[in-house]
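This document starts with one chain, in the form predicted alone, laid out as structure tokens.
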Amino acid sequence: MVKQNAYAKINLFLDISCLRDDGYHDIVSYMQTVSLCDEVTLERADEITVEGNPAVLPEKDLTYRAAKAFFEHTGIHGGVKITLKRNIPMQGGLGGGSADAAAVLRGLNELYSTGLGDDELRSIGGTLGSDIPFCVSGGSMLAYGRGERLCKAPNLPDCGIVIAAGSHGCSTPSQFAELDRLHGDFHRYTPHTDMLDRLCNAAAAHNIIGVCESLFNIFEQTDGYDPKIAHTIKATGATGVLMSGSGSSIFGIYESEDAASKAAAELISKGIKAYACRPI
């Protein structure tokens, strides 16, 4: 049996460069993992089974393709079944599928004795989904093109996170229809690097305060927003607040964890489901 932590991932920077003409977009990243995960569990067996997923036939569920691939991939005759225990929002943002299916790969990688690197399970990942290969590794990453080209961003400094779920989940498709919309397809779109920058200069120099003064996600120009959840994260006292991902989730950062833990109870109190966290 090997088990295995899913960490949720929020995007500290996200822009679109271009749509592409085989209908997918070119995006910009700073992704961070977090400590809030899901936990997988994984046992040999004859076939490959999900449970914990109800919601989902297991033949479509991200961890089961991921079993399929990892087995596809290496030539092994096995099967595996997989135990979920989700933590992290869906449809909220903040990659818990992606997670999942990452934990699974390494998990499988693991427990079958195969000692493949961390490339070559981005590259089975990066078949499935988009932000798989920033899962399999996590930290502190700058990602490109669909999410799949990576490269190491400076570590976040260390900091109190606090994630409230959306009111209701967002659909990334419908999200990326949005912005289409908005902006005309991207043909004259210029994405914000210079904010990236000053963020990623931030973060080297270990300054929270000027890593939240340029955080941005185009996201939140979509009615996946709520800037209502966004305002009351703010008034607990939150350096910086953003939309991870596509939405809805929304993220805080603190000074400290103890800050963050403290308005993670005082949005509890007031109806909002939030989690308390820290960068990994």
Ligand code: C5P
Second form
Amino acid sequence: MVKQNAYAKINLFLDISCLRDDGYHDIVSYMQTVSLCDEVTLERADEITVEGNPAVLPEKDLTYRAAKAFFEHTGIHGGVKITLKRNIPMQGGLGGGSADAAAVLRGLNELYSTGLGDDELRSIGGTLGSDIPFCVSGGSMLAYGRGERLCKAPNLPDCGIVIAAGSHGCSTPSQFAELDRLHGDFHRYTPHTDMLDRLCNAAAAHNIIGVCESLFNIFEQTDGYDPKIAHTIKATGATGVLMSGSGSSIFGIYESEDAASKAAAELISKGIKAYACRPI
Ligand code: C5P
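Can I have the other form now, the form predicted in complex with the named molecule, not the form predicted alone?
The complete assembly is shown below, putting the previous chain first.
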């Protein structure tokens, strides 16, 4: 049996450089793994089964598709019983489904002693979803292309983070479609890469306040963004507040983990689903 933590991600910067001919968007993003995680357990079996996601048919679950792709890629005639314990809010822009799929790829690599490198796992994952390559090994990364072209970013300085689930989930394709309408298919759009440069410089200088001054997410322009939750988080003393991914989760950054824990407790007392975590 193999157990893997599947860590959520947040985007401290997310912008779009163009709408591509294949309908996807080229993005520019600073992605960060955080300690909030799902737990994925894998046991050898004759076929692929998934327990723990009653919302969809097992064959539609991204973890099932990841296992199928792994066995096809390696030529192994195997199976796996996948058990999910979900803690990451779904449809929250936190990459929960992608994290679970990446954990399945890592776990099967271990369970079947296949010795595949991270690049190979990323390329299997990239056929299934744009965020999966990042989730294979995570950390602090800059993401380009669909999200699958990755390079190391300066580590985020030590800090505390609170993630608040939005009042409703966001469908990623419809959020991208709304941006296309707002920006006329991005024909004349220039991404805010100057802000990303400032963010990276601040991270490299261990300056969390500077990082918080350069947070940006273009998806805050969509109706998935709930400014009321953002204001409530800000009022708990957050240094910076931003929506993650295509929404609807909103996170706050605090100068210490202790401050984040107190802020999460305050938000929970107001009826907001909130999670204190830290960058990893
Ligand atoms: O790759 P993934 O399956 O996560 O993407 C879901 C949907 O989000 C795509 O079908 C596409 O509509 C949109 N998307 C996009 N550009 C990206 C990533 C996703 O347009 N870079």
